[in-house]
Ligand code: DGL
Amino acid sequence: MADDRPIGIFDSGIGGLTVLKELHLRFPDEELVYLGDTARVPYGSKSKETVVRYTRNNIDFLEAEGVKLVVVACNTASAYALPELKDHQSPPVVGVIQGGVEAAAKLTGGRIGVIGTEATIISNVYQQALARLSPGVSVKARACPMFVPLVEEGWVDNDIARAVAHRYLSDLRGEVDTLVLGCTHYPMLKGTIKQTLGEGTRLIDSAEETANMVGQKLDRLGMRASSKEKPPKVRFYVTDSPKRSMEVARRMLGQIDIQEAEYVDII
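Could you show the structure of that chain by itself, in the form predicted alone?
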């Protein structure tokens, strides 16, 4: 049977809109509800206990919106909160880390790079997951904190973006055969990153791999939506700065129709 309830997505900010975009492209019959916790971003500077509490808040909000599945489009929440919530997942939850790790382990020739925010890289979550899945592979991790503001300004393919990418990544050229984009903002910079590293490096897009996992879970649970003549509504909520969030969303989402960023208080 079809399940026409929406899919919920949340991030500590709005980088997870790359995941929403990929889900919209892959599953055009699915209604989507996005929550950006912009009042409490970034999660990376918070304690594990705080991140777990925020994640529960976000899931509770999305559950009240009637979602059938929640996508945690936040690396910090995926790393810290999902293990704590694994026995209390109603609705089902998909994180943003495992798909990228599995794809990298499958495709690499043995030399993997991981880029992310400082908090994600310091947490070692990708490094540890790759070591468990593919013991013996070489993993080079690199924090690229300036990539997030570049994406939010829309500077993804200009001289500034290329200079920053060169500064962060030029020494990885020829050193890694596979690079995991370990932040949901980073897919917006794929062209610039690819130019820096060269054609010999395969990029693992966290948004694409998360969408793959969502599709597998929908099929396994029999939760696909019924076919529709018109694209279903995409709802966009934020906990602070709706005007600014909407400006960034338009740059990130292109032709996807979102009417407004609606402020909500979930605390």
Contents of the next structure:
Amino acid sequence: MADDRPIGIFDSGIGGLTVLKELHLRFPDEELVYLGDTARVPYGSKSKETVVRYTRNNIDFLEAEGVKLVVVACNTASAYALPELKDHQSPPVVGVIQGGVEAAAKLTGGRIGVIGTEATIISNVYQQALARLSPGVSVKARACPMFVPLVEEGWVDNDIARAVAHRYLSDLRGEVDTLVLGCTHYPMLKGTIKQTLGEGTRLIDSAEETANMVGQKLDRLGMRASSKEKPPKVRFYVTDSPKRSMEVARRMLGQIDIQEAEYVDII
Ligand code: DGL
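The block above covers the form predicted alone; next, return the form predicted together with the ligand.
Below: every chain and molecule of the assembly, starting with the one above.
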């Protein structure tokens, strides 16, 4: 039996659209509802208590939209809130951390780097998950807070982006063979990060890994949507500034299948 209820996705803002885009490409029959909490972004500099509260609030909204599964596309929310929500059964919740960790553990030659927001790195969630999965592997974790505003500004491969990447990451060149991009926005900086670290470092994109995990989860739960002639519409909600959100979304993702961002009052 097919399950045509939508998949809910939320992020602190617009960056999680990298996950939505990947899901939309891989599972065109699935209806997607995205919530960007643009009123309260960034989460990456907030306390655990606050991020957990916002996360519950966002999940409640998506639940009311009738979703069959929630994807927490925000690394910070996944790091801080998912351990608190592990008993949340209905709808089931998938975060962005496990997929990246599993891919890194599988591919590494023994030296992994993880980059993310301050909160994600402080939470230690990536470091602990990697230590559990691959004991003995060295993990270097680093917060790169300036990357998020750079991406929002569309500055992903200019002099400033390269200078910031150099400042954060140049000492990891030759030191890590695999780097987990542990933040929604960082896949947009792949080219610049790769240039800084050199060809010897493989980059793990959480958006791609999360889409794999979502596919597996849907199969396991028998929740795939029925096949459609035309991909269903993507619904895009934000908690503030729909016009600006749409502009940033277009700048980040190019041509996307979203007509407009709609304001919702959930706070
Ligand atoms: N979405 C956040 C993350 O993936 C980045 C932006 C923020 O700090 O809220 O960690």
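Just so it is clear, the structure is predicted and the values come from calculations on it, not from any experiment. C-alpha atoms forming the largest set that superposes within 1.5 Å between two forms make up the rigid core. Positions refer to the first chain, counted from 1.
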Worksheet item: Is the C-alpha displacement of residue 233 equal to or greater than 2 Å between these two forms once the rigid core has been superposed?
Response: no
Practice prompt. Take the rigid core as the frame of reference and indicate whether the C-alpha of residue 216 shifts by 2 Å or more between these two forms.
Written response: no
Fill in: Rigid core superposed: residue 202 CA moves 2 Å or more between these two forms
no
Worksheet item: Supposing the core is put in the same place in both forms, how far has the CA of residue 42 shifted between these two forms, in Å?
Response: 2.4
